[in-house]
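Have a look below at one chain only, the form predicted on its own, in structure tokens format.
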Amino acid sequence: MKRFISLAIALFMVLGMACATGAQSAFETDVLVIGGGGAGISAAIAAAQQGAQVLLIEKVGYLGGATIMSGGKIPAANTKLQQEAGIEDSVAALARDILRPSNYSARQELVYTVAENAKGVSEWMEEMGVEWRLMDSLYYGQTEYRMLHSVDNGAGMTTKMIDYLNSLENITVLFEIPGTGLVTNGKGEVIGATANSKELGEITILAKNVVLATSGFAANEDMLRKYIPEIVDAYPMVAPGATGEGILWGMELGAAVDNMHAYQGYGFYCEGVGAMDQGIANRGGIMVNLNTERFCNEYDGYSQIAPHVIAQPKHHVYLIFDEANAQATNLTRYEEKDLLIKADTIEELAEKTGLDGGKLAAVVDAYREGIEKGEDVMNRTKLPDSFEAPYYAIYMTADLRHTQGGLVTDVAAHVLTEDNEVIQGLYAAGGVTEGFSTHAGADYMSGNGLLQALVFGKIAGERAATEVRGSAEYVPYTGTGLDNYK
């Protein structure tokens, strides 16, 4: 990491002092990036590659944000790994799969921008040392094998990007410097930001252009209660810096926001172990709440299942499965933590879990009838061959990963007002911006958030480094993708 003994010395040497009088110090740089997750790292690198002097400030003591916590997976069409595997794919098919969960109501220009740039951004990251593998599983909602998985997950991918960032002499990274607001001039243009330094107190950093990469609001309970109350009680598997202030700063300047009710959850979380293998449910496991009731189709998207779990009594359920499923699952970590319940009969399982024995027997009988028919009472058709003793249960909840709403931008990452006017000097990328998985709720396709952060982070950095504040214009989508829906 680029660390400095003294913030004051670092700013003097790298940025130069613009003003040292009065109670507040001011400094200058070409591009200021606020936030050091995947979007911020991408923006800083892209801006530096254009020759700009870049300052990245991060409020916590490390880089990575939600990206370093992710699985390190993005969907991309027509990659060399697909070609080597003999897989035929298309940008149109990728875009269609992303659009399907929102019933094609998401902003299609954003979807096509990421779909068209996914291959290129994956290759750009390879130049930084990121290693991709083509996954051999067909992810929920996708019609082709296109998911790229970084070696060592999000942590490995982010480490490679950080190493590359640290090799660029025109990027300065300062930690534990939380931004406190945006600075504008008399024309309403963004000319920098204020931040808080333990050494200097409140400082002002002036910049030719500013990139907001401050993430969403998954760690801000007040905003969650306002916009997404149904997921407030989920386990918070969120980046600690995702507190939503960048969205609020933009709104103070008249920026438009959208999709504030959308989010990504994960429907299988066990305290003491962490994220669970969804395969247990996919292979035939059923979820039963504390009232001994099944409540949803367990063969659904992992994010879509999350609010169903959280809506149950005490926000917890039991995931119940049989011996064949257990043999196909690595249960070691549950056994080591004494979190795996095993029983030879349904009656014994009910006793050990505290569930109602008669109700549980009825639930299992109904499930077996569904298996025989090929469709059960939850309209589940992806069913096991049988459901036989011994039985197993794991007590679980669901978690929240990140929010999917925020500032509205054009395809060049300019932040826009309600009238589609560009807020001069201000760019945004990643979780601070409007997502495109859905307008509300947990509909989500794997990799959307990370892909959006990387693609638009790169675009934001390039634009912030090359455009002159005051002359930026709204950039419409000019590709041919939208012709598919005309």
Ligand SMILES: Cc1cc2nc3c(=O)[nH]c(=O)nc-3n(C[C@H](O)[C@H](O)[C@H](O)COP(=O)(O)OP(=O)(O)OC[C@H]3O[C@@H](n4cnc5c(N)ncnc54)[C@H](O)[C@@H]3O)c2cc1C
Contents of the next structure:
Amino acid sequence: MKRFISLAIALFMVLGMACATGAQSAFETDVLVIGGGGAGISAAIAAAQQGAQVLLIEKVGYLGGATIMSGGKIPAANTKLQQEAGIEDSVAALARDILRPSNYSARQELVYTVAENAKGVSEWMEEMGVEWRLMDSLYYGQTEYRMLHSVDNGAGMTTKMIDYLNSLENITVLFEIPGTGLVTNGKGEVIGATANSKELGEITILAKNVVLATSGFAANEDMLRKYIPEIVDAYPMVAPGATGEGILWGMELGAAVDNMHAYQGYGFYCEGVGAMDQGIANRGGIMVNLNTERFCNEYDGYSQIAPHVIAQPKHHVYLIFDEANAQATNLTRYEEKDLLIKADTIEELAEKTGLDGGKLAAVVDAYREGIEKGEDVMNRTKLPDSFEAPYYAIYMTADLRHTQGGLVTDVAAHVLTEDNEVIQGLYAAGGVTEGFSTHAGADYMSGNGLLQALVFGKIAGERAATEVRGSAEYVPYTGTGLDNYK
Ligand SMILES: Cc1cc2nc3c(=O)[nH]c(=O)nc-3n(C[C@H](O)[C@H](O)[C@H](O)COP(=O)(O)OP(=O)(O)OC[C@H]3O[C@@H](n4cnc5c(N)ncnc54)[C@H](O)[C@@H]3O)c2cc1C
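For comparison with the form predicted on its own, produce the structure of the form predicted together with the named molecule.
Below: every chain and molecule of the assembly, starting with the one above.
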């Protein structure tokens, strides 16, 4: 990949010009990938590895999208790292863990496909230089130690993939070229896309096949208001490019969409500091709203907690914890920003936070009683040994990370119509597609976002490079399925 200063030079040199009529220029490539996050990078590399000439256009001035912001964690079963650690796992267990939060209502063939391909995609990424470590903690919802964590998080993972992409001569990347729409022929097949160039104005890029990798709509307030109003007021920890247009273009062509109400949030965000350590809640911290009430089980999934926090007055709450918890937590960044409130008594804590002293004392007494009985009013399944002074409080909200709904695809990343027909020439992967976390709400298992992007990005790139537009067929899931996994 060469970083071109001039779009015109890039397009002439690498792709050749199809035609230049009137004010609009048209160029040609084998595979056009729109969007350069995890899905788009994977698709471009996979297509190039099949020998295709690939053009990747990216709206902003860098590659990576939400992928580069991410924790860089994906679950995979039966990996080399698990074997070295003596851990026995199975694809069935991974698939079941992904399906559980949606009560098995997510499309199972998508889940089986990512569960089956997670190990392979992690090894494919290793070949590009990505370094994995096996996490030594069970992530929420997982029944086995299987979380692979990239060295240097999402940034480390994405940088290695970009370096590899840069080494491939048959990929051209153009920055600050937002795709503006899909181009179809008389048969309704996708034959390219339009894009906006500061240098050339509106251009048309014709392609044998197009991969949409533009992600979801977490940065589009209108779409959030329409589909997920309960999370609009969350702190937007989102990629700026996630404005949802790829989903809208697909819908204009008659593509089906699903799970548009689903998303991943994170229930612990402190303005001035950023995402917080969920361990404070897991170790026994309780959340109290500005009316001095507990309102949810704090020992729940980090995404699942987010809408509960946002539903409280002013969308903010206090996370309250005790000395033993504080001792186990690195609180330096809160102290440095003067965001840690400490008090020797509950009355003093109420004074310092503005919470109601009588109500706060009652909340803490009830919590202590629950600890003694082993029965918490919010159904916490993990309680601390005790809850003793001094007490601490941090003022916090929740954040939104990405949306989990979009274009419906088959397991080969073909975009489908409402009648399950393949839209010829169009492939999609990652956040622009229907996720498999849940139909609506924040239910989510860690790793779903990246698995969706990386596994289906690779599949989309391979298919787009090797299939002939006009003869692509719906691909059903033909694996053995959950019940038959060993
Ligand atoms: C803070 C944070 C932490 C996360 N941690 C994890 C984690 O540890 N594990 C996990 O599984 N998931 C995680 N996620 C979710 C995960 O990052 C996303 O699900 C995943 O990166 C989506 O990949 P993508 O390629 O579809 O989208 P992105 O990586 O966002 O890439 C989409 C790209 O398309 C570009 N684009 C959009 N529109 C256009 C257009 N019109 N023309 C051209 N380009 C366009 C965007 O600018 C962007 O670069 C996290 C998300 C966030 C925000």
